[in-house]
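Have a look below at one chain only, the form predicted alone, in structure tokens format.
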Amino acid sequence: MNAFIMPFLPELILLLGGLVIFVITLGDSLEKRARTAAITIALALLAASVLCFGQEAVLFDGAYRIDAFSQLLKLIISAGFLAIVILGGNLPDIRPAIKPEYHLFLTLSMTGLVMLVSCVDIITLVIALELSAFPLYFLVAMRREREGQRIQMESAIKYIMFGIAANGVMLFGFSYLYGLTGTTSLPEMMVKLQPVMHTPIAIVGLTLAFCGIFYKLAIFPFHFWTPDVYQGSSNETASLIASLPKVGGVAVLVRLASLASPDNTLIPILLSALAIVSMFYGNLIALAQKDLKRLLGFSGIAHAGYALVGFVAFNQAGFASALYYITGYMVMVIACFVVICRVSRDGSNVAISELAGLHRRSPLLALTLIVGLFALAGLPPFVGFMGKLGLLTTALARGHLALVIIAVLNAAIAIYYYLRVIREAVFGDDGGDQTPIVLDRSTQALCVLLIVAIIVLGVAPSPIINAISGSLAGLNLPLPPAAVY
């Protein structure tokens, strides 16, 4: 029994935690208790991910694989989950009566994400994708209504409609792959696809299967929901949507991309085209934005394009670079959202002009914002620079010179609008409003940890890159039968 429980401990903690919060939601005025439970679950999840690191097993007749790859990503996701819960604070833009339900849906979404990285079967993969996505639809709609404004409802509807469309296309692609191979198991599918991978139906099936993941990553043309959902949802919900699902999306994309043969030329061309369009679209439209969350939304589209550059290489180094980059992006964007959540007085959206004089009102928040935006811009010595360098190096090694040049050009465009935000925070005229922003100890600790993580991941990237590369070595390969439960 212990051999089964230990590998599955993070999932069990989330499932049990979801049940506890569900019981809390049955009472009245228990928002503080629900928040305490959410923090406890996040801490327990992080501890369990560390404790179970290195465990291996194949569960549910081979449909669910716990290995170095999934355990490493669970550790990353659990750290991000804890940061999101701390960042949420008292959820000022969520009505007190539904705050327990907010924490319940947040925990359920995390359960889906944690399960997602271990799924090696199409059926379990789709179930985990939906479990991680459906609670987010509710979280977007839970934002407190303002007089004459119900933008959160419009955003939730857009989010759901695009999600349904993308999932439908993805399932259609999976049906092609199943028809070709006669199996829903990804390891078996990888073996059976190799002889027919160059046929049109295999390429079309795999491309359509990518679409559900492109939606999670906000890759063009599945990006239209992104800026509206960021702007319409509460600051805390937007911070979640902008960070953790992208880590899960890249993890699944790695598993699906490994199904294609490395010498296939058509799929890399397709991914290159999507990366280029995503980078240009996101960066150019971000130049005109005045709302900070909307700017980060368009910026996220561009960064998803950067992540695709690693997949164009179609080798282990490229996949590792993409995973390293999206891990760094998670830390960078959470740092920016910490600032948004604390600058906003009542949970309302933050315009770039509202950051004026931030260095006087809260030096720590200003420093967090500067480090986060410098990292997103790809400046050394932060993680964004090393992430982009790794992506471009792997793409260049495979001969994609034009793609590398275009990515560098887009990075230069992005520097302009990031520096515009920093200029406002440091040199902007605050109109005499120098009211200090008081930070609680948990927020102070979170800011310091995020700054340290952004710098350390950039200065010393080898440990995390080596860990990711090592975890990819046995990707989609079955474990010995003795490990199956």
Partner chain sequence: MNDLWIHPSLILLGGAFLLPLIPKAFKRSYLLAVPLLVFADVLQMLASPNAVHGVVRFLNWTLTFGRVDSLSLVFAVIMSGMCFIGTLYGQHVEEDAQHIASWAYVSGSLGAIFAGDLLTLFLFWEVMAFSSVFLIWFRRTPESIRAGFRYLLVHVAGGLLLLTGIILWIHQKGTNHISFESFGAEAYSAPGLFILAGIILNAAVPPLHAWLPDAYPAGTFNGSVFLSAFTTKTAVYALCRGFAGMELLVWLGTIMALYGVIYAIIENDIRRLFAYHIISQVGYMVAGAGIGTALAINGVCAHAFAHILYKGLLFMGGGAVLHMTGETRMSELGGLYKKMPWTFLLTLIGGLSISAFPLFSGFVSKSMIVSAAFAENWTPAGFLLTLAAIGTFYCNGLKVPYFVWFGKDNCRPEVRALAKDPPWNMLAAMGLAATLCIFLGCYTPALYRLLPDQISASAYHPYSAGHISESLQVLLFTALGFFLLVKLRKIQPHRGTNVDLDWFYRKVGTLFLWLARKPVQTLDNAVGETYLAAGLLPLMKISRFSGIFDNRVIDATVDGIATTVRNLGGRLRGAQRGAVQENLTVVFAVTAVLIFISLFVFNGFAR
Given for the second form:
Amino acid sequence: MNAFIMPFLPELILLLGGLVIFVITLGDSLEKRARTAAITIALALLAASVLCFGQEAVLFDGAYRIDAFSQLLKLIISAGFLAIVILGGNLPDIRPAIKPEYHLFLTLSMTGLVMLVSCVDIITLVIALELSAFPLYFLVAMRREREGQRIQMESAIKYIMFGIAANGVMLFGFSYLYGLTGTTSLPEMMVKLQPVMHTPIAIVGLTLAFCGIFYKLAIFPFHFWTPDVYQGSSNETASLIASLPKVGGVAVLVRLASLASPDNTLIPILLSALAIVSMFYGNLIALAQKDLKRLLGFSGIAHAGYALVGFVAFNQAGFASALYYITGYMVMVIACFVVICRVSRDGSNVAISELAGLHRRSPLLALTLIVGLFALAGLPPFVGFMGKLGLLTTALARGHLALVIIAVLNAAIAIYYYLRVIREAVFGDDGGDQTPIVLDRSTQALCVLLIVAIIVLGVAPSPIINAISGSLAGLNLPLPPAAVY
Amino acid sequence: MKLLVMIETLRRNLKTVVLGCYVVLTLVVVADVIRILFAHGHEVPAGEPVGAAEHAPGLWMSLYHIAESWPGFWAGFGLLGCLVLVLVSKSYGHAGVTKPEDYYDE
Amino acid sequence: MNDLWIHPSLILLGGAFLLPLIPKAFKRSYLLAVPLLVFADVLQMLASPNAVHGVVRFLNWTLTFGRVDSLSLVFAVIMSGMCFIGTLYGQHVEEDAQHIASWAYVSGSLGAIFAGDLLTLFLFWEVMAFSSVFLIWFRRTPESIRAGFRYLLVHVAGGLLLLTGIILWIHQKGTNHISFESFGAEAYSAPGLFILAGIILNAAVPPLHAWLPDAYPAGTFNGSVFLSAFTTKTAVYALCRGFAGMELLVWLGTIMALYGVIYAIIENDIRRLFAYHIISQVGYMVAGAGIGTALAINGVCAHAFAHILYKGLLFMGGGAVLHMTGETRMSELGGLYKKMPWTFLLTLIGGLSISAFPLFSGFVSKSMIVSAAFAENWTPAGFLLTLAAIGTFYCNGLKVPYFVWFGKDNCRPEVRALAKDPPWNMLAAMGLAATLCIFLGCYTPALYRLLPDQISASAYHPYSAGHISESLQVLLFTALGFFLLVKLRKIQPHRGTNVDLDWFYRKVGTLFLWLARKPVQTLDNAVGETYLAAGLLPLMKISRFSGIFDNRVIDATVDGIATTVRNLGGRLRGAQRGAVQENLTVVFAVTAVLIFISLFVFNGFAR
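Rather than the form predicted alone that you just supplied, could I have the structure of the form predicted together with the partner chain?
Everything in the complex follows now, all chains and molecules, and the chain you saw is the first one.
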């Protein structure tokens, strides 16, 4: 029994936690308690992930694998989860009556994400994807209806429609792959797919399967929901959607991409085309934005494009740098969203001009914003720079010179709009609200931790890159024969 | 304040100062004449051409030798150079480069 | 390898990091202590030159943070020294962030100087660009905010050129060949030219120079002192290191020296005038790097050394006038010697130094480059550089002192009321720089012993009769010409803006904006109208239209090329209007096309 519980502990904690919060939702006005429960769950999840680090097991008839890869990502995701719960605060922009439910769906979505990285079977994969996505649709719609503001409903519906469409495409692709190989298990599929990988149907199947993940990552042309959903959802929901699902998405993409052999020439071409369009599209439109969340939404499209550059290299080094980059991106974007959540008055959206005078209102927030944006812009010594450097060098090592130069060009365009935000925050015309922003202890700690993480990950990337590369080595190994509990 | 007093004194005796300046100018040229006429043997100037590379057409080289051997060459160079530079710059400015101060303000 | 080696940038960055935590009572002494520590750190390196420190294995690369040799040391000594002078000058500024920005800027410069490989060079290069822009922004006038942004854009482009060059270089040579050495014959290869372009942009070589006179006069009174010293000289160092002996540079440098002088002569704002003289003086150094002989490289180092001091001194003088009176246009100044006598005297010393007057520092350094030009048969360059020296003296030694401190008093009453000598720390910093200018000019070994090539440095004697006679003739007769022109009333300063190549990114961008905005806006509106009229989807009715469309108005704060690029963004945004069915159609269409193409390409491969 212990052999089952230990590796499965993080998931169990989340499920249990979901149950606890469900019970809490049954009572009246228990927002505080729900939040405490959520934080406790997040802490417990983090502890469990640390505890289970290095576990190896295969569960559920080989549909679910605990390995170095999954455990590492669970650790990253649980850290992100904790940050999200803390930055949510007391959810100023969620309808008061359903605040406990917000925490419930948040926890459920996390359950889906944590399971997602362990799935090695198409069926479980799809279930985990849906489990992580559906609660998010609700979270978007849960935003308070302020005067005349119904944009959250529109966003939620848009989000659902796109999600369903992308899922349909993905399932269609999976059906091809299943038809070709006769199995739903990814490791088996990899073996059986190799001889037929050159057939059009295999390539179409894999490409379509990618599409579902592209939707999560907001890669062009699956990005249309992003800015609207960022803008329409409450700040804390947007910070969740912007960060964690992308880590999960890249993880699944790594699993799917390794189905094709490294010498495949076609898929890299496809991926680089999508990467280029995403980068240009996201960066150019971001230039014209005034709403900070919308700006981050468009820049997120560009960043997904950068991450895809790692996949273009199509080898382990490339996957590792993509994972490293997306991990860094998670930290950077959360740092920016902390600022949005705290600057925002009663949870409304933050225009860039509202940041004026931030360095006086709250120096810590200003510092967090500057570090976060500098990192997103890819300036040394922050993690964004190291991440981009890693991606570019792996792509360069495979000879994708043109792609690398385009990516560099895009990084330069991006600097412009990030710096515009910083300029506003530090040198803006501070005629507006000048009341100091008071931060509670947990937010202060979160800000400091994020800044430290952004710098440490950038200055000393070797440990995490080595850990990622190491974990990738065991990816998609054939399942041990007696892998049934 | 000593410095101020000094400047004021010089300004009050402007005529003398100007005269002094002319004397200095003359002396500088005279000194140069003496230096070149009485140079024993061949004084190696700071920049005697020694390099193997040939970057200059002959005209420039002969100009260089004139500069080295004609007393007062550099005085003329200074005066003419100054006038020409200012003239060229000013006409360049008047040719449309100098705009009103609010040129870039929309 | 000496493990005790501490990177001076690290001290500066650490010091900057701790600055906000220092109690107010100690702050002013702390501000002096950190740069002094850095200076001492660099000085102790002189004891053991030619060492390599701070070699770090990082991912696949071997990075070298501390290449200490005679070339890097001479730049490091003067830069760390200038950091002290600059900090002393702005010591009374109470905003911590300004000091942090300037220290980060200096640390970027020192880091680039000690960088032993291209990646480290690039890293510090960017640190320099991004910290220096704050020195401009901190002035907080709308014009300086805009100028800062233009400055940043140009430097991002420059960094991009450099990075592209480095990427191409690594691509060509492999990851193990990233050390930053002379490019030799490969200077003319594609990677070499990209790297060169990145560097000469920072050195402000025309036509890549327009950012300098645009941005430097827009900086804070003390920020410009820092700006004047570091960016261009770091680039000069990189040229000496990587491109010494590249003939192209001789021509570029000579043109640059004259170009700067011509613009300086017609300039009215003293800080802009000084900025143009940076271009002119750096022109000497670029030409020297191009000549590339031991004497020329010595000359470049010596001139950079002297230049940092006297240019800092001049900018301090200009900054003092700005700081006290708020005015820097010569047409609005005059007769200030009564109010600011010490500022006058010290600025005059700077002016005489830059003009290479005997006994001042420029005399012992500039002549080295000119001599090297004549010695290598670069005769035209030699003459043209001497011509530029005339313009230098004309502006710095004559025009500025005459029209700011003497001449007709054109001051507005409030300017005249405010004018007086600046606080003691500013005067002390200027005094220190002035003393050093004279000291270097009088006691040549002080400077010459630091130079990279000791053999040619010890053989060079600036105080020969011929050289003194030549210099005095040129300078004094320039003065004669100046007073002639004053008598003829030919050179009264006038208000005005001189159009330089920044026109392109200031004016053309605006024009483009006007052209592009109209059609795009009209189209965008038309589409919106159609959408409304057609009844839309129920979805769109529920949504508040404004929520989607209110982001259209383009923020007009930033002009120029930025707006041009952004306009493209605005154009693209038309695709992002938020109609679900439309977007989904696009999704499916693109997917289908991608699959179709992939199959087509695939078939191509199969055959």
